[in-house]
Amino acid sequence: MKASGVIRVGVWGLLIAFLLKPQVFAPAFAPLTQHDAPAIYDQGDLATLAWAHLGLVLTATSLSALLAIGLAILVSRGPGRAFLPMSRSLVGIGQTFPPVAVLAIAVPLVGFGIKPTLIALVAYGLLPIFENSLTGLSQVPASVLEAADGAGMSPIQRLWSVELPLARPLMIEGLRQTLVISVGTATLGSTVASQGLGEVIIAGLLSDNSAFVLQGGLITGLMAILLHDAVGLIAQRWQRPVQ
């Protein structure tokens, strides 16, 4: 096994441990206590905010990429080219405003919890994609397009099998980049009561307890690494030639 198989195992290995035994690793956390304050958090299952954190990301992940994937195919051919300048404002507006603020837009439109973590996310995760998508498809050599208009292709049978294969590296780039920005964001949910790793790092700054902190930080950390590198794993095995 290459060394790079090796740390990623160990990472991987490491991140399970802790959250399945935490109360093992108390020891390289205590001196960050004061008081006789828990060590490892115990407010709650660590596997589970996590857990539940991963599936807030995975879905904010996923609805913004068919929305931005959706504008990006819709703005990049015909009539829909006049609606490219509006379309970068709108997914850019995520960006524009912070998420703390759209947080605080949403929660009396539909409540604590998370919906409005939900909305924020996915505000804040098009941008990435939509323009990675963009550019992939923008990029697709005009000699490639009209092979495809020659042998017959239908427009729907040229974006399907010509064009979306073509542009699906920067299509993924964009994704993993919407991935590591949204576990990061995720965290702010729980302002809101949205489930997840976010609790950690409140509990530990509401009760001055480091060792919290950290904890949420590294596993959230340590999730975003993984899962920036499970995304390309499965692009490096997912790449052939089109057909």
Second form
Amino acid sequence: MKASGVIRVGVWGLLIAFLLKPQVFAPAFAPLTQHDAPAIYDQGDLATLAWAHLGLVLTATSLSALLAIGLAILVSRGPGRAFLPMSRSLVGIGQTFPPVAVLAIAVPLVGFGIKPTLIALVAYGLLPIFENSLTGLSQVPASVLEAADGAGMSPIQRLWSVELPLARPLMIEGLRQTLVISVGTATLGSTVASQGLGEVIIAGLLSDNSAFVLQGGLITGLMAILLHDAVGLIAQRWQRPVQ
Amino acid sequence: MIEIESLSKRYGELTVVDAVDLIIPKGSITAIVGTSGSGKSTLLRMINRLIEPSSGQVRIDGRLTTSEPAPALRRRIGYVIQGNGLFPHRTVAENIATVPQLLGWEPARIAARTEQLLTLFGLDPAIHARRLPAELSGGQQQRVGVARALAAGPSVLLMDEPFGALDPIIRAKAQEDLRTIQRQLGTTVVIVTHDMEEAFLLADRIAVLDNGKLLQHDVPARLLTHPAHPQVMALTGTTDRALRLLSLESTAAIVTAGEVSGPDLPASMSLREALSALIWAGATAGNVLDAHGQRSGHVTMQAILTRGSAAR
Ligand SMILES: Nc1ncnc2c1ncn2[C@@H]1O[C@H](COP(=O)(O)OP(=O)(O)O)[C@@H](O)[C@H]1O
Ligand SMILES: [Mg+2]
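Since we've got the form predicted on its own here, give me the form predicted in complex with its partner chain too.
Now the complete complex, all chains and molecules, led by this one.
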């Protein structure tokens, strides 16, 4: 196994061990606590929270990808081209508008919980996937498109078997960026009662317990790194199918 | 056979192809020539409806091209472009299999056809079938492009400057291969080129376009001896037209009985090459060798020179 493989297994092991047996790591966090406060988050199960967090991130990213890729496909051809500048601005607003503000607006409309968080995450995650997909689709050489048309592919066949495969590496890159951004941003969901790792950080801030804050941050960070890495691995497999 | 009837393409005020009438005989090679921007590609692409005509119609083997959906029409017509347009993410075999796959052929039939075409184009299936286009040389990529166009056995092959990106030696080989394969398969070929040399080398008939108008459509020799328009003469050039004319005929065309002392000239040799061989050998006549290498008669330099004269 290469060095990168060893590190990968190590980091996965560390995260899983911490989630399943957090008490083992208590001595490492104890110095950060004061007045005999607990060193390990005790208001809920870390593994459950991490699982919920991951579920939220994956759902949000999938929805972002569906919307962003769908939109990129629509505005990159035929009459849809007219809507390219407008979609660019819309998607751009999704990213420049702070997620906290989106939460504040969404809660009165859809209530507390997972819904406003999903809305904020999906809006925030559109841009990287949309822009990368657009670039990927526009980079397909004109001669390749002409050959596809000339061979008698229908527009759908051309999209499916030529344009999407050629745009895929960039789309995956966008997906990767959105995933990483979402893992961090999703912690905000805990302010509107959506289950996730933000709870640990907020609990730490409220009770002035740096150990909690650090734990929440560490788990979130490790999750982001591992997801980033995993997407890269999957993409690599996909690019070079075994013959 | 392709019958083109008062075919026009207009973009707003601009008429890019102007009421072109053209009949392309079955099994022949027709070159469409003209300066850049004269409408060659537009005319070609209206045949397979990559561009929809503004007016006029096209029939292939008697059938209107508008009588079926455009994708179905294009699957019956081979199409080759400059820079070949191979699908970079598909192997050579997958590229060649494109149209058969669209037509829903059985996998076994596709595999057999792919292998047959690779061999026909001098590529070893065992070595090249699973390569990606980027792993081939320019000449090999170009051959795969033509093989892909011919995969489903189309009766018509459209080519838009297919050899433009190749260096001279590989281009000459590709042109020769095209002629061989075209004769073998009996495909009707329409080739767009701005290279007059290529047109004279390959074409049975040449169509000259200028500003979207068809100036002349004729056998190559008549473009030289009877240009229909000053622009045709400008395009074919006047400085070496005698030699060009000689390049269109072989020694077999003017062979006369009897043996002479002089170099041997294969019957397939063009008069231009024969003339060069005679000049080189310092001879005034040479013996013509038939396909079996037997002397079948002779040609004289005088006879060759006469064939190159406008007054022949
Ligand atoms: N979509 C288009 N809109 C307007 N003009 C076009 C379009 N496509 C081609 N033309 C014009 O039509 C003319 C002929 O183009 P083309 O058929 O590509 O010429 P050629 O292949 O002989 O170089 C050119 O002047 C070109 O600018
Ligand atoms: Mg052109």
